[in-house]
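To begin, one chain is listed below as structure tokens, in the form predicted on its own.
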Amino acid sequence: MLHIPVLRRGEPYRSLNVNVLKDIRTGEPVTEVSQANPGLIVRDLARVGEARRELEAFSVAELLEICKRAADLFLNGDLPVGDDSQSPDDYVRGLSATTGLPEALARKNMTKSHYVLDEMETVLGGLTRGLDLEILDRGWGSQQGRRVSYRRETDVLGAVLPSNSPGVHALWLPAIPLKVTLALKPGRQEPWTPHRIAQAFIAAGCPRSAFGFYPTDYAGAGEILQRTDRCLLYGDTTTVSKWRAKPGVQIHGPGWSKVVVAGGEAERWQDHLEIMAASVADNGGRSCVNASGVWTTSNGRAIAEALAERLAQIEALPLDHPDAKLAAMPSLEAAQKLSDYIDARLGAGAEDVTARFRPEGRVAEAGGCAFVLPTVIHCADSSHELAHAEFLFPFVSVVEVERDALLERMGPSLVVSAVTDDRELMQEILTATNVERLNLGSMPTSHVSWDQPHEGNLFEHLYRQRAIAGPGIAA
């Protein structure tokens, strides 16, 4: 059986501890991966100055032509995996089989980690505005006629990641051209891209012990979280509350995304019926930046009765299927559980509306896997349980409110797409604290422009901008 090794400083280990990993539509065992115990953690962890410095003996014109060998390698190359080859096929089929996610979709995903990798000097002008990146080689220099300084806050980047999509992985990438060693906790189902990215740069000749990769338990992930001085967590509202008071943790929690149509845009909903649906359902509804309402100040109901009639005509197909575009469940207990939870809500300023577009049910089943298929919720209620839920499958409430109650009542958003021409809420929007990324016009929640912060600026998070003055600096 394939094994995936935990890797200290880039050197594969076996563990006596594994998990292994099924195939979700028949249960046969697909992979075995290594765990690795807080102890080993904390012991890799006391080491990371020594990968520190062999990273930073490279410059980051350097670091950034390995990311570009890397993003080729990524995804065309055979990869270790252990003492196994992975060639991109078996990386596809792999994923797909342990997360549920099309093979249609994990390649699609496979893209945007290409995509960063190989556009990383624009990704990083994004996120540092523009900064003249030798300056992170020498520690300081002249930026517009100012000298200027950055200090590295950390020596490694942890991780801990999720299961839900394979693209999240490209938001922790720009970490080694900024010289930046990683501790990355992989999701239970999902090891699968972090480790085939490590090899990758590995491959492109980054030193191997700027990768620390350690699936774990909730004590390991702990670990990790503690004793670096800079981490990313993924996860639910109780997982990512008891780290929001831990400076140097930067959360992603639920996105809660939304599309905003107000003003004379919502009395042409028509026009931007398909952003809606693409912002709902794009890679099988499963990022947070897909949008879990639809907040409009007029039309509500029409705008729900027309998006279900849309998304109704997406179906549950088998995960090799070019034409998947839903995720499977774990299990058909899970789907059906998922589904109950919902119908339980029902009632009282909520309905099912997408319902009469699909009599034969909510949950269904092919290739051996159980889907729950795409739902919308027209709220009467803007106070309403589903009028702020967020599920891992394409769902979305419709919410009509007043124009003046609308940013208040929507609550807090990762993205929002502000399709409107009433200018004044869109200053309103623009200054809101309670939203993270604005999309302004007819584009969708799941259009990611790299070149800019998606959730939280990781440049910033990693370096801090001082003062520096002195006879013996050259400007």
Given for the second form:
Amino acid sequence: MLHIPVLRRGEPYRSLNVNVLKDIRTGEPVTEVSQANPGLIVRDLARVGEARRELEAFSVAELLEICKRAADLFLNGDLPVGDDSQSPDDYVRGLSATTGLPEALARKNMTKSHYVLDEMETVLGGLTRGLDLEILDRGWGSQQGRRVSYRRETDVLGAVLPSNSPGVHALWLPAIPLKVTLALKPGRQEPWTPHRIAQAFIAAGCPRSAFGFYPTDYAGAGEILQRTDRCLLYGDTTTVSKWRAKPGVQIHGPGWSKVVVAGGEAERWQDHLEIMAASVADNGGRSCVNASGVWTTSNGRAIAEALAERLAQIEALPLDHPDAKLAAMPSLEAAQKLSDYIDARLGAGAEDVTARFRPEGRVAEAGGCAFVLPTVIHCADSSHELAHAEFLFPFVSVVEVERDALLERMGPSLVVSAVTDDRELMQEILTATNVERLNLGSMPTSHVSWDQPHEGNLFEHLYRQRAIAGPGIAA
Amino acid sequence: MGLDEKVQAARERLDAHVREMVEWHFNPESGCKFWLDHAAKLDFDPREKIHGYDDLRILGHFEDEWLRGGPVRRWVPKALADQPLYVFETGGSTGLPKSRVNIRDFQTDYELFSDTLSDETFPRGADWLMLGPTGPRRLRLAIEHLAQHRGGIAFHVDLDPRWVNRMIKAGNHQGLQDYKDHVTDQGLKILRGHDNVQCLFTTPKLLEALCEKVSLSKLGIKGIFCGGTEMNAQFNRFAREELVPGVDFIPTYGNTLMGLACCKPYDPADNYAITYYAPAPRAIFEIVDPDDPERLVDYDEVGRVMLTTLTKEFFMPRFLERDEGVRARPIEPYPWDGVTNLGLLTQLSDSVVVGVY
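Output the form predicted together with the partner chain next; the form predicted on its own has already been displayed.
Full assembly next; the chain just shown is listed first.
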């Protein structure tokens, strides 16, 4: 059987404790994944300074070259996995089999990571607002006539990663050209992508020791979070809430992203139906940037009906079907349980408008997998539980509220696509503290510009501007 | 004597011991109130029907709920009523803790265990550090007795596992780390201040925490006896290869209800898999089908641990533990069934928070 090892300073390590990942269609084993015991992670993290020094011996320009080569290797190369070699197709099939993401979407996500690696200079330009990157090599320099210096805040970036979509891995990639080593804890079902990225970097000439890859349990994840000075944490509300108080942990919880349609644009809602549909259903509705709400100042009912009709066209297809757009649930029971959860909350002002367009029900089966079909809820009450719910499939609540109550009632959002001709409302959204990413105008929430920060700026997470002065510095 | 004959002899010894213990516990002159009351409700006399280990089946399964709450004296055999009594708690993560009375059993258990330790790595006359749960548990007294039995003194640092579990449940990561530091710092003071401490008992988590700060072999530690729910093959390997290379590392499995199981001596061919053998005939375990505990699983198959304790102080027939493992074959030093890869029962592992200390 294929074996995905732990990587300790980039060296494969086979644990005596392995987790077997199964094909969600057949239950057949796909791969063994070595599990790191928490103490092993602690031991490696204690020695991470050496690895950082090896990485620091490279200039940012050299590391950007490595990123370019890694981009190509990640997308096209045969890369090692334990004692085996993994082609891009092997990777896509493995990923799809254990996570339920359709192969077509797995390939699409591959191009996201490829893009970020290939265009890393542009990405860093966005994160540093055009800093001369040689300043990170030299330690200080001049920018627009001012002396600047940045202090690295950590030797290692920890990342406790999710299984929902391989696209999220694009977010930690800039750490390497920023000369920070990695301690990655992959999602249980998705060791594939971080392992393949690490191997692509190593094959491209990056020091092997920069990569710690630790499939592990809850306690092991806790050690990464506790012992790295900078860390990314992905998880549901319960998981992330326990770490909010620790400095250095950047939280990536549920997205609760939304399309806001207001003012005159709410009268012209038909013009924006496609971007609403894309916001909800792109990437199988699995990303934090997928909209779980459409908040409007008028025509809520009509929008819900039209969106339901449009999204009901998305069919459940086998995972290897080229047109597959929905990700499979772990099992039929899981799909049914999720569907029942929604049903139990209908009524009291919440109606499943999609039901009329798919008489066979919300749960479907295809190619040996179970799916929950796209679901549009019309919420008459903006405080209804479903108006603030988010699930791992295309699910959206359409909520109509008065303009003045909109911002406060909609709660926190990772992404808002604000489609409105109401200039004052636009200004209020710009100054709102509960909106992270902001798209102004008719654009899907799922649109990501990689030269913009995402839920916190990774450069600012890893570096801090320091005051620098003294006769030792040439003007 | 070949292994088969040893197995046969051990079995005969077990059957004879079962007869002796049943006679003791169900005789109104010597038995405890609990078992005499229990026998009164049966439609047979256990002393007449039970002639060997297999016959214990007619008593069904011991329920650990019977140990919750008092009066604890109902467990004291009449013939031992004038002896000094200890009471030890077990569990306690939820609800009222379960208690077991004890007179000398824990001392006997650890004296027998002492016979399996090497005099080179656990030298006679060397002192011990016990870094782990003391409090209302048997462990502190047991380790202290082990040290004394081998001519040494035991130094203690307490760890309160219930407090640890509370912090874990509350997600208090910093508090947990502070507490771990608090415990290990005290341990290090003892190690640095007392040259003759050469033997250590601790839990896997605390061993890791100590090794983060110091080299235990440089501080003079020669033998480590380590137990806790985190012990598994990977930890055994990690400890031997990385944490304490060159130190004699002995994993153990023990609890208040059984006593102390011994570990199969280290053999590279086992690839660090840990196999435990109960201290028969004082205690014995069988590995049974979790869905049908009347069926013993085959060798090398996974099953639930069913424990029987047979001492004059405590009679506990066929208790279904919360643990599972692979049924292991008898070996020369322990010619009866053992268990490999012991771990929490899969059916329970999602719902129970245990021993992350």
